[in-house]
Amino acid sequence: MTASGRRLQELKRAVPEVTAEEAFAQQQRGAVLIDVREPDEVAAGSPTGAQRIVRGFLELRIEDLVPELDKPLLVMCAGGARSLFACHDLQGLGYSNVCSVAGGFGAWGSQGLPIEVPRVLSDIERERYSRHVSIPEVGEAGQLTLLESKVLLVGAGGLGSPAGFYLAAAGVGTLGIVDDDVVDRSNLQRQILHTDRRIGTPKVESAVSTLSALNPAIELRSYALRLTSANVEEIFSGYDVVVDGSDNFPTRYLVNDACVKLGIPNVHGSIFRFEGQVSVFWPGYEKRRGPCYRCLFPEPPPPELAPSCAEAGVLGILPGVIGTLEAVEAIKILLGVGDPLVGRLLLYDALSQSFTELAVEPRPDCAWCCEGAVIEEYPDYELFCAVHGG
């Protein structure tokens, strides 16, 4: 006998295995079924229901997935030799109720028992996607959930120009842009979706040129108007996430409102001279309730202390920073990793080169999110920002 037949009767003895029958019925009472199964493998079908991690990523992304050491497991491959090293390795991980599917999706599907043909991705996108399928918190199916989901961003100019760019590099399956304004040279400095050569073209029709050359598989959506009270609802619905570049008041405060009424995540970003802020405004949160925008600024402050860029000037660089940042964000909300910026304020000074984080709580007099708020029409943002800013 060889020695990989020895190893194998071996992990026999010390593996646990069920047949395809049995691990269905215990897959239908909670067990977590694992196919380990390559991708190509996985394209021509896999057990209903089941969780895919390649065998070679199994150690590194099993806790995320599957935290109690004592939750039922049951992993399957093609005919079952590789669920038994990977059990093994499982039980050495501390996992205690470990079972391989002896004859692995063979024997499933002779059974007849419930297959489906998940999506995967294809030769192309796992070689541009190649740099986030090998980092455990993404992966494949992580980088499956980018590509199937959508995000709007309010403005195409300074921060979301470096946001746009990221998140249409990172494969977001559907980009929304909105913006009523034209490029113009003064936006050349710091706006890097545009060129020399569109001045006076519409930004989303520039940055979808830009952004299409980059990733020509991702669906880019333009809104070439003024986001208002009118449309706002109709514009974000369906979008998953919110990434807020506008550099005015009203729309901050419309974004605002508009997120928490639908439920979206709110990726705030701004930026004046040297300095720049990002947050997370979701009230929604399912971990601890953030605050909204209102939270934070319950009404406008002067515009004297307020300038817009064109009248206080911005270092070009400054939104390349603040723009990325709210990408990053953006990303987390999607992959549902790491900590958001929910409940923090995060400042950077380029001057220091520093960054300063604040934590911002709910108010719980917040007429627009408070528990129990009811949320009717929206208010004339203009006029708002006119009488309680000065």
Contents of the next structure:
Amino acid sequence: MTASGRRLQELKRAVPEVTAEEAFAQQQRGAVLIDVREPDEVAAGSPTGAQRIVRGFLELRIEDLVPELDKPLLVMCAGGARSLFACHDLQGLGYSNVCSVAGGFGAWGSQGLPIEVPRVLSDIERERYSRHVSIPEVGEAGQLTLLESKVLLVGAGGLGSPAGFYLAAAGVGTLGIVDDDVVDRSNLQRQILHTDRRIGTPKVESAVSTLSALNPAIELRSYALRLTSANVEEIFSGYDVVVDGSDNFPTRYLVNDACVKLGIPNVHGSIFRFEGQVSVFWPGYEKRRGPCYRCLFPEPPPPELAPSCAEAGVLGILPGVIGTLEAVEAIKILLGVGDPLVGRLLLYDALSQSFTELAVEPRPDCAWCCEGAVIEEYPDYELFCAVHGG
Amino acid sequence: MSQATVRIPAPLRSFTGGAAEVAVEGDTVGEVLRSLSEIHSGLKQQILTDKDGVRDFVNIFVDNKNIRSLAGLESPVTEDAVIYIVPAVAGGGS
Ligand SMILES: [Zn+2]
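So that was the form predicted on its own. Now I'd like the form predicted in complex with the partner chain, please.
Then the entire complex follows, led off by the chain already shown.
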């Protein structure tokens, strides 16, 4: 008998084995099935719902995936040999409930158990996103998540420009852009999605043209319209994140109200001369209860206190900083990494070149997001802002 | 009395002659804001209601915490505290 044959005999005594059918039944009851085969093997098919970690990275990555050492683990390879070695290593790490699937993927397939062909990055995608794939917090799985994600940009102006550029470059698979405006010469001091030649053309058209040149593989959806109570849910539904780069209070409140109602995180940015604000309004965030925009500002200010960019002016680079921070928050939310600005308001002052973080809490009596608040229909936002605008 | 620094946001600087920071004395946030409005008349109605509450489109923070989660305008001010006035801003650079 060869050395490896002898070793396998020893491992068969040390590692419990289950049949493919039993593995499937245990998986349905919550056990984690890990396919440790090589990427080219997995590309042809892998058990539905299995976690895929190549044998070589198993010990390094298993703890991120399964932190509980007593969780039932089922390990599968092609024929049931490599999985025995893998199980032994997992036992060595301290996992106490590890089984090898006898006969491996071959047995799984011949029993007609469910198989999926996992999406993997194409060679071109792997090259384009290689600097993401290299980051452990992103990796191939994270990049695939981004490619399957949908982000809606409200506004293709100052904030929407850098956010759109970076989200498209990052490979967010579907980017929606809402804007009813046309490109004006005075926009070009800061709205870098647009060009001098496109003055007079719709901003969404200009944005799609720029972003498709940057990343032709993503889907760009344009909405050349103004968001209203009547169309907001139809447009927002299906998006994972909304990036608010709008320029007026009626839209700010509408975006908030629709995001709260639909449970979509609302990445908020606003700018004034040399100062910006960034936050994530997401009452449904699972790690802590965050406020909504109305928790922070139950009412809009009167018009004389709320001059637009046209009236007040804005440093052209400022939306570059704030819109980029919004894009960072969107990516973090999509990947589920880091700590989003939920319950945290970030102020940026370009003149002093300083950031300040302020704590914002949900209002227990918030009219829109508090427990027991009954969301029936959207108010008339123009009226709401005009009334409170006095 | 404690000496506090009040950070004035850009939209309200027309009321402070352009000043981004104003040093004011007071032992509570309410005292500080009331003396601030005595120095710079016109600021009061932008920040406070007639009934001496904070207006709904403005938030006041002391030591990075919203006074609403503390004791409101009665929240104490310690020496060298920084008070932020944060109004709602709509602009997105369109
Ligand atoms: Zn709320």
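Fair warning: this is a prediction, and the values are worked out from it, not measured in the lab. Positions refer to the first chain, counted from 1.
- Among the listed residues (P118, G56, K71, E38), the one located at the hinge where rigid parts rotate relative to each other between these two forms is P118.
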